[in-house]
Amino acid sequence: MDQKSSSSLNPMSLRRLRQTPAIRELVTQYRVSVDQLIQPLFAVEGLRDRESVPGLTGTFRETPDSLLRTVESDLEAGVRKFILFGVPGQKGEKSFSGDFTARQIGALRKRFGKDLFLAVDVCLCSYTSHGQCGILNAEGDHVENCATVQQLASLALEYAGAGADCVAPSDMMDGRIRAIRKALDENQLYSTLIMSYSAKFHSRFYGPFRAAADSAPKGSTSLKDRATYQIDPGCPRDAYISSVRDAEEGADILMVKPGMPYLDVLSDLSKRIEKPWAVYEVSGEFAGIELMAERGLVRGPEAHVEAWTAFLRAGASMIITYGARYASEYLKKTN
């Protein structure tokens, strides 16, 4: 058919607008820029030197030293914000210190001043011996909740006092942000923001994170998971409501994780409620891609963009994403 006729059949012809790169550009609706996305870190204590995670490419286990040239490297590269999970040496039950943690939030203000913008979770899985997210009762079938929010809260206060631009906690417990707002505020920091894992699920695409944070539940109690509080798969209502009430004590950014299983879930709540969005690219999923990519099965670089438009897609306004020290490089390739 010619493209006379072609045109009078079909005068609304959308591949008009799909013709070449430039008018692709030119009409595309959701653009991935570096600008979105968030590079975690994960800082050892007691380790001689980095160490790789496996399967997150190019992602480490950071001594002090290394954490340091780590960032300036990502600077380099374009990446401006960071979220930072700190792993102490020592494991405990009940009463925990954030004084490595706090340390290296300090050392990297010291370094790069203001040119960076850090974020510093909040839980205390990498702290407890048996790896859950909290302090647990005696039978240990149980995490308390108060207690545990108690010491959240304190950690949190802790991490902005060295100079966290913005507190992420990720436990799931009842009530922390209210209590980490109300600590944040009686100290006076009241520009802290909090980054909520308010819709956190109870996901198999955790692992190579567990790894890196050595936060895996270690199965020396009756408590073998984390069901008990983190959001069940299929109850999606229990992130709603999670979510409407992080937002009503205090939470700057709520956050879904993981992203892709839950991209339904994104979609949703980000039009029900008017908070910037985040989402996880748990270690999983991006694991995945860069499994496949190894494999031959697909184009890592233009993978890896494809899912960050979907978040955006989804209503996510930022990103936390492994890929992020990589993104100018993957743009490059899919622009």
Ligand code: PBG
Second form
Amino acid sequence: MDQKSSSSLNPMSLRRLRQTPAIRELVTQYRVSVDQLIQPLFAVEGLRDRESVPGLTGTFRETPDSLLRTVESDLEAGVRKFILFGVPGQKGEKSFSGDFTARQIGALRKRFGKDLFLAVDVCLCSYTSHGQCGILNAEGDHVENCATVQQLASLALEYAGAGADCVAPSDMMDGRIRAIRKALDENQLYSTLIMSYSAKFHSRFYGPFRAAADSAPKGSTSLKDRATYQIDPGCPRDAYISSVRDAEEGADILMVKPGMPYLDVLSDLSKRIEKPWAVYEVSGEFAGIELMAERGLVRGPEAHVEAWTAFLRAGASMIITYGARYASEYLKKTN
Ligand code: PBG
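Having seen the form predicted on its own, the form predicted together with this ligand:
Then the entire complex follows, led off by the chain already shown.
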């Protein structure tokens, strides 16, 4: 900066601290690191070849073999943290087998050992023939809480036994954290973490995910959506109450989901509840940025990093994002 203009700055000038990359690096408060990012993985039973997912650039519905190759290349790119969604070929209504998902957990653990941190999503929506997150009553118009919680606890136990570092229930039934913690304790799985999707809203931003996980409500019953168990977008009070409850029931990590449309909730809850906070940048938010980038309306890498920075500012210490595997490349471009 030339002398003349700097001498004309007033003493309160903020621009003095923005003059050069070096000064900006020294004064910045939040900088995203790949270490804070968790990459989602989809393992789908019965596929011949892996399939791309519309809207989610670089994310695939993986076969058991391609899953291992993908994780290998992610580890090479410095991504060590994952959340696995298992999608079984056989769908059910009342009882479910976690064996396909458990086999993928076992295979990942055998191949990569403790190099990877593996969380596993626990929900029934990829397991049910109707796509709801639980077991329906006889009339098909209500998701039964108790019966569903029992199934979730037994799946969580199976995943933990197969080697998951963390189980992450995303179903939004009441009391599932207590049931899962009890099942883990009774089986001496004391070190398995529980990451609760404690503030998960009934959002319209889950579309691309549901295609990847075969989990859209099928409309074959009178229940058309997930409004009777996920949190209403206008009711942040529920997000607070269920997060406090899940922490008391034994969750180690709490979560707000989606991210960008709920930054106010993340900022508020992370200040009020002293727990590690995760945020899920969900499929629709991620795809939105990708679509704008494709149309030349934003620069994708910079826009993704800006969104992640907002999550850190709002109080998250970890971010689940479909862009984790590109983050080191993106961060080089922006930092
Ligand atoms: C399953 C589940 C969903 C997501 C994660 N776990 C979708 C849903 O509730 O319908 C959404 C993730 C995303 O959109 O990226 N219950």
